[in-house]
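Only one chain is shown below, in structure tokens, and it's the form predicted on its own.
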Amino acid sequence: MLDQVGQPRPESVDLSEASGRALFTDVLASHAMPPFASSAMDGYAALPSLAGVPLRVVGESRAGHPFAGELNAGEAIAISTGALAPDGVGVVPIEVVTLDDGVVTPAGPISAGDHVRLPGEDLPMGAVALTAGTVLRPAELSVIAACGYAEVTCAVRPRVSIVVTGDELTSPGSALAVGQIHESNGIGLRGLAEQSGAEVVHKTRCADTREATGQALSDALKRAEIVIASGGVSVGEHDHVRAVLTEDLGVKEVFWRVPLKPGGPTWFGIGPDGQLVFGLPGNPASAFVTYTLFVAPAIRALLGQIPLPNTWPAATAQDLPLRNREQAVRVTLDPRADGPPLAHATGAQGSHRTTSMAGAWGLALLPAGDGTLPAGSIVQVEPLPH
């Protein structure tokens, strides 16, 4: 699937709008950080002197207002944290001096550089502050601002269109008729896509007819670089997604069906204009699992994000039944001091169980096999978006 994903594209983004975005290029420090020698303490700055030597206070350096005079031996200036420190001084904290009638007496000696932050101590000018692919959280945004930039070059967010199929679905908040369920995949997939960094531009629901499915998917392909269909990808008489995509809309099938539980009917293809098209199963847990394992990596690739570790080792907290295909078991993790965390299954794992995803930290990937995987077995866990 990743072999079909195109390259990220750049755009300039105001720093105030860049939260959650991914860097397209490295960010370099436009100046030394800090740009000047500054005090790390509130206190007094002076040239080197011995303990107990009185120093006449001749001025002040405070943040944004440097001392403008010349500092000589036997003199000191009051100085604030972050204020410019004159060349060659040390700073003595205010807590270890006595002040009497404009004369300060330090309890200990003062050496050049004491409690002074040096220019470029954090980053020298031109150094790489953040690398391309970094996701911008509050700390990273603060670094970029400190480097002197009001805008940053980010990867363009891929547009996503979501189509949910099913005659049995009705809108949340409405009364249920006999045989109906409230539609939940659309809101869940929208949240997942936005959490992954994509822009959801379209979401719709359609009936289980070829005509309705064709109209919904045709519209979706015109609106977005990524189309996610939920439901209608299996082999039932009323499953039309695959046929509509390949026979009516010119989407090239790359794969259909994966040896995975839940998520076996998963489908992937390339649209006529290069769109990435995913057909996910309609059962809620299946949709969440296959989004995590297939759609999320595609979005990360389009954003040029730095790859994170795909899985983490964990020990199963209980015996788990094995199947004839790999399983993605929804789990919470319980940290331990003496080994990998314990992975607890989130209750029954049926693909229709929406609640199996609530509170899950990740997907424990169980191998195909017979019998039971005993408690304490080491498995790999794929983190879920949080």
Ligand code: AMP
Contents of the next structure:
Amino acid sequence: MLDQVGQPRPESVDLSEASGRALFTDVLASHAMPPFASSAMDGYAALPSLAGVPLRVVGESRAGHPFAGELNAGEAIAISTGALAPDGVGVVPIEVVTLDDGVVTPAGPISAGDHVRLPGEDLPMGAVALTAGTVLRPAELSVIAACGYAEVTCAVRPRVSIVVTGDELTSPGSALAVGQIHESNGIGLRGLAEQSGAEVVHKTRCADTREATGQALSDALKRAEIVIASGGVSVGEHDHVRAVLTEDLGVKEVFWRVPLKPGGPTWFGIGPDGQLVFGLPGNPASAFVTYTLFVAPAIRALLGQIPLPNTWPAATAQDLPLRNREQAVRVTLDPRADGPPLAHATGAQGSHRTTSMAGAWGLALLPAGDGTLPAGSIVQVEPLPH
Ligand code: AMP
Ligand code: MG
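Since we've got the form predicted on its own here, give me the form predicted together with this ligand too.
Every chain and every other molecule in the complex is listed next, the one we just looked at coming first.
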């Protein structure tokens, strides 16, 4: 699937709009950071001198207002945190001096560089501050601002279209007729796609007919680079997604069915214009799991990020039944001082159980096998974004 994903594209984004976006290029320090030698303390700056030697205060260097004169031996200037420190000085903190009639006497000696931050100490000019693919959180936005940039080059957010299928679905907020359920994958998939850094431009629901499914998916293909369908991708007589995509809409099937529980019927294909088309199973836990394991990596790749996440080892908290296919068990993680965290399954794991996703920290990836995986086994956990 990742072989089919195109390259990220750049766009310039105002820093105030860039939260959560992925960097397209490295960000380089446009100047040394900090840009000049400055005091790390409020106190007095002087050339090196011995403890107890009185120094005449000849001026002040405040933040934003450097001392303009010349500083000689036997003299000091008042200095505030962040103010320019003249060449060769050390700073003595205000707490360890006595001041009397314009003369300051430090309790200890002053050496050059005491409490002075050097230019470029954080980043030399031209150094890589952040690498391409980095997701911009508040800390990274601050780094970019500190580098002096008002705009930043981000990867264009891929457009996502979501099509939920099913005659039994009705909107949340409306009463249920017999045989109906409230449609819940749409809001979940929208949130997941947004968390991944994509832009959801279209979301629609369609009935289980070939015509309705065709209309909805054809619309979706026109609007987005990534189409996520939910439901209708299995072998039932009323499952039209695959046939519509491949026979009516020119989408080339790349794979169908994966040895995974939940998520067996997952389908993936490439649209006529290179769209990435995912047919996710309709069961809510299946949709969440397969989004996480298939769609999220594709979006990360399109944003120039490392597509596959780092998994973390954890120890299972209970015996877990193995199956003839891999399993993605939704877990919470309990930290432990003496080993990897304990992974607790979020209750029963039936693929129809919406609550099995709620509160989950990650997916514990169990190998296929026979019998039971005993409590205390080490498994890899794919973290879920939060
Ligand atoms: P399907 O993949 O269409 O065979 O659906 C499998 C199961 O998931 C059925 O029980 C559906 O009612 C349920 N389901 C399908 N789509 C949704 C949805 N959007 N929200 C909640 N449940 C769904
Ligand atoms: Mg269905």
